[in-house]
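First, one chain by itself: the form predicted alone, in structure tokens.
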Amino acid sequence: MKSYILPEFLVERDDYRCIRCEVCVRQCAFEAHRYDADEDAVFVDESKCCGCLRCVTLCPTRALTVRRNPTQTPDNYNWTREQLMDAYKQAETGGVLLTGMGCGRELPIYWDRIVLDASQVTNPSIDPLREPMELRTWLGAKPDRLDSQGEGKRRRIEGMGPQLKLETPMMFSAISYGAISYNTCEALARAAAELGTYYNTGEGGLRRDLYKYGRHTICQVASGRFGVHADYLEAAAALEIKIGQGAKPGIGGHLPGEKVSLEISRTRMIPEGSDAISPAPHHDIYSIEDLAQLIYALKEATHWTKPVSVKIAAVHNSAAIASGIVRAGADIVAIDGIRGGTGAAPTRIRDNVGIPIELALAAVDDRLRAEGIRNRASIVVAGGFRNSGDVIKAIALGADAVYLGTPALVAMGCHVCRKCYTGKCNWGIATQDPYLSKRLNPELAARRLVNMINAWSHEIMEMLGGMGINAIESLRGNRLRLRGVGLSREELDILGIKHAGE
């Protein structure tokens, strides 16, 4: 059958620089280059190029150059080029088009709407280079009043249960070992020790030579229950009970047979080469009181001694979904907003199903609030995140602490070519290829991690002293620091926020 699909990227080579070093062709996982000894020459099959740049990055000589195919279908607002070719896709395999990374339609990033208010004269500033600035948080249920017994350094706190120490309200967000190589855990996971912070192992369970971590490892319980176990359990800083994600809110999960290798078998407890599939819902949870039923269970699994969250996408009733989590006696609450990231969904689901994050959050929060019982939990959100100015809007509307996933996946080397679902990951990310994994250096890539996460912290003190504030619970909820810009009636009054200028 001809194919109709056109590539979606040129690759230029400019002959005079190459030097037929074949590098090109070696780093390639999808095989887009291929040398030919005979003409001593580099040839490009475009149709198989990803546009991930790990070829033109690593080209000694600069001779490589990828650019998005200029092509041109003909002038139609609603039948575009991506559309058509989408269209010939299906029409040619009969199957469901599938996509990584998180939704990238033109929806309104209603981050890029907020502005942050600032001191001036009545309010000082404060200059974080010469006084304390406190960006530590505290995870968990707290509790309505607090009892001290004894005084001095004897006094000690009585009635609040296991908490969650972040030195920086920002987490590494879930994400599975399958979905993602061992190196890519390992560097997650060492980022998140060395910075007072917390990993989320995702549904793929732990590897046993990462338990070394747990102290800064937070353990899903999907609805595979894939490794899940006692030691599992018990190696854990949190527990989180995922509901559902971002990418593909009222669907299940998929880790294709080929990506489940040896180890990826032992650590999800599942055959090795057979298809690992987390049904849609949890079985044993068609209510509140069934989720009730698996928090209290968790807790005494563990001895009630580490906090029980509760991952949920956005979606349109989030608010009265986070009050019954809530009121089921979990200690967290998690909303993944429709950017959140993802190794493999259907793209239509992905870019269709859920809402940004911004808006759950602000209702999530209106609602406990209004019912009394915001004290009761902490709420953590994902999908979308892209830089300091994000979270430290996301903490003003509300939000206790962030997960950070793509930016994670970005500062390690990621270029969002959304090929993740492959297994072909030109930079070592999503695959469990060993010659693939082993380029990408645990060490060096936590330094990265580290070094971003480090650089957001600066700027949030920066932001945090411009508006007078001092620590980051003082902002959190404190909605009277953020402004609209271009933003409607309704979009305000939903956001909880005022018009710039009022």
Contents of the next structure:
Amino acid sequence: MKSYILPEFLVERDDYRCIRCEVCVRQCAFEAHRYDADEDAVFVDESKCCGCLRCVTLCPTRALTVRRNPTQTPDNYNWTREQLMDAYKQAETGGVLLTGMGCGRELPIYWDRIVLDASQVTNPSIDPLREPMELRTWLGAKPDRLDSQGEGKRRRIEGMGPQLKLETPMMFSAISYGAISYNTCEALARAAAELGTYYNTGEGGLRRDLYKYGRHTICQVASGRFGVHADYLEAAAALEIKIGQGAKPGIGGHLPGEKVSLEISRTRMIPEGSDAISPAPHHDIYSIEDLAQLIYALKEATHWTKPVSVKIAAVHNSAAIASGIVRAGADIVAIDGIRGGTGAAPTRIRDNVGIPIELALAAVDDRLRAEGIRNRASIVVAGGFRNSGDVIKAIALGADAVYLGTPALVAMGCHVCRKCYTGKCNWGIATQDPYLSKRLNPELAARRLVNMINAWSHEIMEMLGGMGINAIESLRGNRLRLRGVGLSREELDILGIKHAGE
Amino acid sequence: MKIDLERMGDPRVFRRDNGHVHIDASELHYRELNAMIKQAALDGATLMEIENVYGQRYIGSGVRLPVRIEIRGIPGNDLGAFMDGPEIVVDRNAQDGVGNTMNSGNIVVHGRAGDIVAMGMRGGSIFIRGSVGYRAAIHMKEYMKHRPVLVIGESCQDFLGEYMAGGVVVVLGLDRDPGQGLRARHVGTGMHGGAIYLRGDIDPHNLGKGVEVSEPEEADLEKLRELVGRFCAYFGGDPAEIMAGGFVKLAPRSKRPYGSLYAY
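So the form predicted alone is up there; where is the form predicted together with the partner chain?
Following is the full complex, with the preceding chain placed first.
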């Protein structure tokens, strides 16, 4: 069948600069570049270009330019080029459209409509370069009241459950081995350990080589129960029951059989070469009571030593669901917004299902406070953070910490080309191909992650200092330090913030 | 709730005779009971007899030693969840979630069991004398040399072996004439690995899409003889008589049931 799909990008080569070194040919796993020895020329098949810019970045003579294909489809606000191409693709394949990364649609980004406060004249601001500034965060259930036993140095606080100690209120989101390469997992683990924070295994199990980072690892238990083994539960610092994911609320996932290599099979504890199917629901959880049963099963299996998190996608009733989750005994509620990333999701689900994290966070925090149970669980939010400004606003809205997924991948080289599901990531991230995954050096990638989080942490300290606050704890849920710009009364009410100028 | 093991000092609740432990669970919360079981296993107990079990959950979870736990009474949900090693024998019925995500060990139930028996199980074996509820063996899987086994003496409800990715399930149907087929519907929906053996037949309308019915071959029959032999050793009965009922084998057509669903 003749394909009607137009190439998304144009690849232009400055032949005067090109030295025929073939770096582009070797770097492109999609085989967009081809060297012809007879003609001593490099040719391009633009239909294969995914726009990841690997070739452009590595070309030693800067001979390459990739730009959006300027060919115009007929002007139509309704039938844009993207809509046309998607329809052609489905007409040609009969398949469900797949995509990677988070929803990039023009939904409002509330972070950009919220601004922070700063001290002027009255309470002085604090300079974090000279004065102590506390970003340390503890995640886990806090008791309604504290009892203490003993006197003086032997005095002990009782009633506090297991806690996670974070040196900065940022963790790395759940990304599974299978979606990303082993080297990428290792980089996340190393960086989390160095930063004094945590990374999350996602639902793909944990390779034994990474057990040594267990004290900085949150292990996920999802509906497929991949790799959920007593050793895995024991290796983790905390466990997370994955109910939903912001990129695909309400559906499960299929890791295609060709990606289930021997190592993936061993780690996920599933047969080699078979599809790894995550059912949409956990089939032992059809109610809040059932959720409680799994939370306590995990606590029992780990001798009540680890906090248990429950991760849900941000949906219409998140507040009521979060209340149920807290009452079911979770120590942490993780909420993933509509812009949350993924290695593979049906495009229509990613782009149309769920709600923005800002609104979900505000609603959940409000609800838990109104019910007097906010202390019983920490709130961690994910899905759409791009910089430290977003992070600090989330904390002021009521989050205890955030999960960073896409920013972590970007730190390691991801260019958000959204082709993760092909397994051909030229940056060595979302692939199991040994030739490609070698491109990501775990030590260098960990360095990039540590650098970025340290920089963000410092920016958060500066912004805290500017508000005259010397501990992140004092900003948590402090919505008076936020103002909305250009938001409707309803949006302001849901976010629980005033308009700028008020 | 604060758990202390003080009650292990109460001889009416906990008695120990070398490696042989007796527990009266009648007044124990599951956390107390499980803490006792774990502690006793660490202290070297090899056999635990637990009387008066009334719905305590998660028995056998978090115990990673090859102890034998004999339960008198009705254990609660998630018996042997994530279990790795022990052998559990229940003298009457069990509830939902028996062997949930179990890794190794053996569970023998001398009665019936509830829903999602052997969910996500990837190793070890479970034998149920009576029938089981819905979604038994859902997402059971095998890898490398790990191959879980579930043997059901009587019948099961719908969605047996849903999403099954490996392992062996046997439904003996001893509560009915082998000529009368299994009544459960949607058997093997989404199945992409492993095998289900049914004694007697099944109406093809009751099968999930993508499931193929065949006559067991010699290797299958050998496996069946072994499992039926174990079943009869636990619960009595004549293996030859059971084998004579005739079996059908259900297996998936593809390891990739949803391979062509997507546009790449």
